[in-house]
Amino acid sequence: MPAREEDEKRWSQWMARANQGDAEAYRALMKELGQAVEAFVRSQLGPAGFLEDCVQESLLAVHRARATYDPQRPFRPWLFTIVRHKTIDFLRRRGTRAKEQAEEASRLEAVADPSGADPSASIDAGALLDRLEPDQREALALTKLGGYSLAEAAARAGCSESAMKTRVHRALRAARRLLEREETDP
């Protein structure tokens, strides 16, 4: 019998005891789950930094689901089903978050370099960058005035890169934030 057979033999039953409470049989498919996963993921994607936030995310949609399988039906097409729905949908939000990081990226560089017509665009950022956390302040300086990578960033504040594009996302949108409330308080 070849290995996807065995494989879809096997998560099929493990899948069938888990829904009736075995958690012992959960804990060994969502194991073996991770890896086909992963190695899925991979194979689309290939070695993304964002491979692992997918991965997980894939494996809850599966938990959240399992209530929805069918023992009579084929295992692995309801997996991959779920798997590559999930996919997409992360790869659309961090599409339009990326979006939404460059136009918060450009509205701060309007406040850094307020040279362009807006008269309104011409707020200190060094007072802007003062008002800020100073995890954010440093994210910001770093990336967007110093000028270095995310992970040259990260490697100076002594964090994973992972967590420096959350600081700065959140610089990003908190900077947003305080000049959307310049712009409406007189």
Second form
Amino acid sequence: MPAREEDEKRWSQWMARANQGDAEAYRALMKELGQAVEAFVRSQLGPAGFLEDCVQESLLAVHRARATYDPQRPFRPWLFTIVRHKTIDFLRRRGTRAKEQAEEASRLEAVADPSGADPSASIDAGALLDRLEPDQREALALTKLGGYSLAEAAARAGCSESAMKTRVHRALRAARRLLEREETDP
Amino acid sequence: MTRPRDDLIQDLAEDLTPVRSPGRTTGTTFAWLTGAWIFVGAAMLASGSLRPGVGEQILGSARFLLESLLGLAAGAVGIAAALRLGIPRPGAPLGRVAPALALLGLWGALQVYALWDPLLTPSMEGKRAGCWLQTFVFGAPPLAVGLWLARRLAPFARAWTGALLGAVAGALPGLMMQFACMYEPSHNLTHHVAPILALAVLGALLGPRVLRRI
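Requested next: the structure of the form predicted in complex with the partner chain (the form predicted alone having been shown above).
Next comes the full complex, and the chain you just saw is listed first.
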């Protein structure tokens, strides 16, 4: 049996047992899900510094939504619907975390090309970003992944702050649509 | 700073409680439909009688009968779709509620079409005072119960869920008014269909506030 199908069967059984109150099965499940979610988020967004936060928020969401898992249905589509939603939700809310953003910005400065080349190039390795329009991709990479403020991102992109705000909004909407369109799980 | 993942998993495992009927909304759907129809029917009868001769009107007009059945089906499909939005599944929310929206839209479109081709001979017979308010008020408790039920699920599209719950909750008394109040197409639209839209808007506004963020 391929590893993917084995995972599917094992996770489904663990979740069914967890929903009957089996904490051991739940611990084992969450541990494996943590790794699967991490791989997914990394594949979509690249090696972002906030990966662990995003993974943990997704695990929390799985925990809150566990009553909605029907053991008669496949586990992976259920899981990755939650994870996709949480990934976008996480990106959307990231703009409010000023301190964390500042830390990310410092990190970005350190890894960015010192010659002043496009700083988003160092962090936009994810599949999700690759599928966005170039200006949306840049907006998302700078503000949500890189941690720049709207004003800083606008200055770097050579547009007004309000234009940057619009680009970020559209990028998040496009990202959500792209993820929702994925009928198959990763 | 992020805590170690193992600590989080340990906490979640300690918080684990058994779940009854995981992932199923069929029972909830039937319970809501039954309860809502009993409530709306009782409220309608307690606040006045049905339109005189409505039984003969239904049996004497295939279109009236079919339109009523369509309204019933739209309500059932609508509540099922609204609750199923609380189960995480791939696909955009709009696509998942499309059949329910199509049925509700078709029922609404037939009410508009009646302006040019009335279902029955328009008459003031059976006119209820305050039918707009009654439709709205009788639909509000089913909306509240629907939101409470959806709160226990995991709806990501909370505004859509609220709007659909509002539309379905309003459609029940809206449909009952077809049998209870006077029949006149423009009155029907402004006094029986408009409150349905008002409840849908109310649901869309309440959804993001009342339904829990997963």
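Residue numbers count along the first chain shown, from 1. For clarity, a rigid core is taken as the largest C-alpha set superposing within 1.5 Å between two forms. Keep in mind the model is a prediction, meaning the values are calculated, not measured.
Positional change of residue 165 between these two forms reaches 2 Å or more at the C-alpha, relative to the superposed core.
Residue displacement note: residue 175 has its CA displaced by at least 2 Å between these two forms (rigid core superposed).
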